[in-house]
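The data below hold one chain only, encoded as structure tokens and taken in the form predicted alone.
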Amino acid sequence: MSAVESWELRSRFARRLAELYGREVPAYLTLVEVSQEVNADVIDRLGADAERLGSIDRVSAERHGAIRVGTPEELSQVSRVFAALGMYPTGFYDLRDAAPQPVPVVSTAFRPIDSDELARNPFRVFTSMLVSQDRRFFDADLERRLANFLARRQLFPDELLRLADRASAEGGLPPEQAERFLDLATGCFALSPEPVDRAWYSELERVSAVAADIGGVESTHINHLTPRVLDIDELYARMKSRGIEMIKEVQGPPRWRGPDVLLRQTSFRALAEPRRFREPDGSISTGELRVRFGEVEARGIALTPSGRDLYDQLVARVDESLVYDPSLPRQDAAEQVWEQGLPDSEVELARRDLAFFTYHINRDRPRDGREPPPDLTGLIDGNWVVAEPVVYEDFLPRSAAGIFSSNLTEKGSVDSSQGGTDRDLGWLADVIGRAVNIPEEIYAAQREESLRQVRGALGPGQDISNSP
């Protein structure tokens, strides 16, 4: 029998993942039920201009997961289990100084990088890892005791290390050793039935409770799994008016008039699930936890460098609006500053150089003996080539940290005095052992290969930039 390669390996895990996030997490269902009804829908109101930014069997079987683990050497393991699935670290974000509330994690999303992958399966996960050397947030004897609480537990079996590693270097597995992989990579985002150490977990959560989630177990787990919606303003009306408690509002860019860009998120708050805790006498009791929780999105178009600049300032603008009317909805407050200041445009986006397109040769374009413009906005405003935009695959530091502190149950401290620890993505790279990939450069690459293509389409003396 021919191997399981590794898309198929990566659309297998997910949905093992998903069907076993679903047993623990019940509503999570109800929050996939309602995505498809809401996409469903959205189809049938706006037609193909829905899969604008993707397909609908895309967007419906599109997910993305959430972990966490607390050292290095963990998190290059778990990067050797994602790169048997064609998934690779992309992008660096610090949720350390993140608003509304520091997380002490560092994070990077382990995904498929290329355009064909993406359509087998874009199954991705977000990856936080603690840092536990930060003085912001731990001093040097809860560091020292973090650090040998986590040194004493094994969340990757060397059985399913040594399969992932196979399978990176021969771009799949056999059924029978796939299959075996499957299950212990699946066993190792379970939700443990171990008793947590209530104490040791109260004192690390008086820190931080994504520190307690990551540090205070003897295990990892599936955090959240993410369904993409088309629609996520009428999914959160709708989930709430089935019972479910929402977050406080929709993280990210505002719903306004003109194209939908980066990312949307919005969860249920994280529910009360019971665990057994080991009590400092020794005893047994049974309690309750919630870090878990529902998370659901809705992606828009990648912006450039430039784009990202001015998004930072929009962001910025509304903040300090809101200083001013504090009373203001967060939203309505956004809308306002996304009309002034963003174009409202997909076609004035590609002119202004905001957002990141691949560009294909017209079928409509003149043909009337005209020599083509020699430069992109000439051809664009021509109707020589029409802009697709590319979708962003990847992730807001802001919106994740918003995410996370809208379910915590405790706010943790930050001691701002204290130093922090310097973290970025060369070090991350040397962490893992590997590149990690940038995802501007990803979507640029895009878009150069579709000029690529125009250019030899057009013709000699065609010197098209790779932006306006």
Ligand code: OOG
Given for the second form:
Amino acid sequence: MSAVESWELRSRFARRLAELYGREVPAYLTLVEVSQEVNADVIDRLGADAERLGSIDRVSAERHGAIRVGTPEELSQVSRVFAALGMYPTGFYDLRDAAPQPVPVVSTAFRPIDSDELARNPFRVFTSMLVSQDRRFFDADLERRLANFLARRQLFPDELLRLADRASAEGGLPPEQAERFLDLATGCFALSPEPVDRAWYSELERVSAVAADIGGVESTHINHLTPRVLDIDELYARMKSRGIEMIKEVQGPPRWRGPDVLLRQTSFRALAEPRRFREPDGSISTGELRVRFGEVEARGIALTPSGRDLYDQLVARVDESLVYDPSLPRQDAAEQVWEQGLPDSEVELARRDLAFFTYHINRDRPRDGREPPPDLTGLIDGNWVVAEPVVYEDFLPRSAAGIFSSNLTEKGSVDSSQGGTDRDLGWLADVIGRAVNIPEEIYAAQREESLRQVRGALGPGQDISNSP
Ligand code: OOG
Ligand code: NI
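If the one shown is the form predicted alone, what is the structure of the form predicted together with the named molecule?
So here's everything in the complex, that chain up top.
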């Protein structure tokens, strides 16, 4: 029998996690059901246009997960598991000084990079690591006790790591080993039945509920699994009408008449789940924790660095207008700002180099004897090329912080008189032992490759720069 390749491992792993999470958090199944209803309705309404940012097969299967680990070593181990699945660290997110609430973690996303891998299965996992060295959150004594606690646990068994390394080296695993690998890998993300040490958990919770969820328990677990939906406002309304308490708003760009860009997300509040506790007197009791929740997202077009700058300016403008008029719903304020600030068509986003597209020769262009113009704007305007939007495959730090904080019950405590601890993409790469990809570079390379082909087809003398 031939090997199970890494893309197939990834798609089977994503399915296994979904089954696990559906058993553990049944509300997840409702979310998936409603997402699928909404997607089917959008396809009925818009036909092929609905698939402009991904085929319905890809979108229906698409999920992202989130996990949280405690130490650099745990992060480097989980990165070996993800590498076996063809998922590589991409992007660096520092949530420690995030508004509305700082969270003592830095994060990256493990995801496929190549477009054909993404098309096969785009499963990605937002992965956060506790920064217990950060004095704004943890004093030296707590840091030391956290380090001791975390050093005693092993999240990923040796057998799993060995199989993972073999899968990475060989691009897959023989069927039997693949099965074993998937059993072990999925098992690592199940909620642990081990009792939680009440006093220790509560002490960490006073600093940060996320710190308690990471460093107060014996294992990690999948925190949420997020389906992709084609109309997130419709989904939000339908969930509410089913009586499910959603967070206040959709995070990210507003609903508006122009193209969807980046990422819009929303979630329902974490549900109370029964957990066992070890009380200070040694007895075992049952209680509950609210940690895991449901999230859903709609993906738009990836923005170029200048598009992203513009996006950040627009967000700042929305924030300002809400300072002047706090009674305004954020959606309304943002929609106004968007209409004034962002081009409302794909072609204009392309012409102004605000969003990423791949370019392809327009085979339907009638031959009129003209020579193709030398620049990209000319090629777009003269219908020589068609532009296909590049989907944003990453995350937004502000939305991530919003999602984290809307699900925290305890406020936590931050001592801002203390300095932070430096963490950046390079530091993360050292910890993981492999390069951390920069999202914008991946998108730019895709665009560049398409332009190389356009140049080839139009013949020499075409010096198309990739920025109009
Ligand atoms: C991660 C929160 C961020 C997203 O989609 O932005 C996130 C977490 O709660 O661990 O998942
Ligand atoms: Ni998420």
